[in-house]
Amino acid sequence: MRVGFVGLGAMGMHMARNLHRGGLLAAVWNRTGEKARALASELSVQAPPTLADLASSVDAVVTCVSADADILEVVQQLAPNLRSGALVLDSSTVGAETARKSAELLKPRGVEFLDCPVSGGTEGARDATLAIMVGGNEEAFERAKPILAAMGKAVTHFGPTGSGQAAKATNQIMCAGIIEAVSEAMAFARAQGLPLEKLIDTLGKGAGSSWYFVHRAPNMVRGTFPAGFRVRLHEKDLTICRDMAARFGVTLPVVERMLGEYAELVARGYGDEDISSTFRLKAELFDHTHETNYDSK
């Protein structure tokens, strides 16, 4: 099966070299050109100039993207020329309406549309040990299985199309949650002058550790916070749960403790770094001032 990638972001680009090693990616794309074009060369596999060639070269197309309008207008832009049985899996965390809208653009070419959303940080789509979360026709899905597995360990049909968005947006509620707690614990551990590194060897073997303390707080400790995953990125699909829920009339305090949280760090200029960053705010709490140590960029 001839593969293509869209979307070479920090996930996308990992993504796309796992789909190489397993001798199926024949394309990519990218909105920036020169970085689909070196990346092509480096792998010896086409970097067609139009989303329109790209579909026509291929059996099955990986999408990247970060936004809900970002996935419509590239399967729009895919959805003629791609042959009737290709396959159009989605990684991207969009909302679950926007998958089963691209579903139904793709219907009438008779192409099966897959959710198909991702969850392991940047660590994940490096290794290829990410979670997948599908929705979408179960015989496409036993099809594109080849593809996923190239890219993740734990591969799971949910059911009907949006049932991997509305997986992953299970996730991002965890993630919110946990992410505030290993926040809030380490700001507390700080202030009572405990020995940080050696409290993260310990705890992380504990009943309270996840994969966010261990791989995560020791960012608060050194007080820097690349991007793993970006403070706006898991705004935008907060936002897509808050909607979500709303329309069982429901508000999720978890989530819009965060998104508060998450508005403020972007007000502060700190959007582009991890969401460990959050931690900026915890220690303040137990600072006198709202200058603190980790309040410089």
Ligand code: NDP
Second form
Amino acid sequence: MRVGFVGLGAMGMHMARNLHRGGLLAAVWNRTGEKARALASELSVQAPPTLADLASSVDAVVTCVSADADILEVVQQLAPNLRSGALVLDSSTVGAETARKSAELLKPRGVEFLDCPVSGGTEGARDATLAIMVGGNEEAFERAKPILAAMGKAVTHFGPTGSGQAAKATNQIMCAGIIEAVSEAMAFARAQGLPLEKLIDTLGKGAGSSWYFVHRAPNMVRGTFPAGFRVRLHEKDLTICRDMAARFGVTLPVVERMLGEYAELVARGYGDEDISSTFRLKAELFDHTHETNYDSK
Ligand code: NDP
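Having displayed the form predicted alone, please output the structure of the form predicted in complex with the named molecule.
Then the entire complex follows, led off by the chain already shown.
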């Protein structure tokens, strides 16, 4: 199977490399073309100039772009040139409704769409250990398995189109609560004068531990928050969660609180930092000032 990859960002760059390791990658495309040309030359794969050119040269396309409007734009450009029976696997985090729209755009071409959002951070993307949540036709899922297995470890089909995104939205609500708790706890620990590296090492093995504590609490000790998972992206995901809950007439407190904190971080110019920069706000609770030692600007 010849696979094309679209969207060579923090996640996509690693995922494309893993497809190459699995012997599946035939071509790459990125909006900022230089990234695609550099990777293509390193891996000896094609870097077609347009999405239409990429579409006509592959059996499947994996996409990993930012948000809802971006994937719809990409799918629209791919659709006319994909062959009947081709697969489009979208690993971006977008709304379930956007997944359904993408599937509708591809259906007249005889192309199957699977929503395949991922979890596990840039480390999971690099190590091919992503959890992948899939929605869409089961037969298409069976055909897509070798592609998904090259990028992730826990690959699960949840049901019809959109259910992968619904599972991912569930995960994003958990991430909000956990990063909030980790940031608050670390600000508290620092104020207590505890040796923070020792603390991470010990509590990392305790009942309150989590992936975020082990992998992102060290950012809080160093006072640098490189992306990672950008504040703006998680803000986008939580807006999706807010909209999905609103359909039930429900407002989710964890989601609303985190969106408030992200709005504050974006307003202060930290939108492209990793979400562990929530620590900036928590540290201020103890500093009694708006200026912290963690201002890297
Ligand atoms: P980045 O911002 O690093 O990369 C985004 C990529 O999408 C870039 O290649 C960008 O191209 C491309 N892109 C954006 N808009 C368009 C468009 N309109 N048309 C074509 N290409 C476009 O994001 P990440 O890699 O971090 O995230 C990608 C997706 O994965 C997001 O939906 C995110 O929510 C999700 N995700 C991210 C995780 C993380 O830890 N970072 C974890 C799990 C999921 P260009 O280079 O030109 O800007």
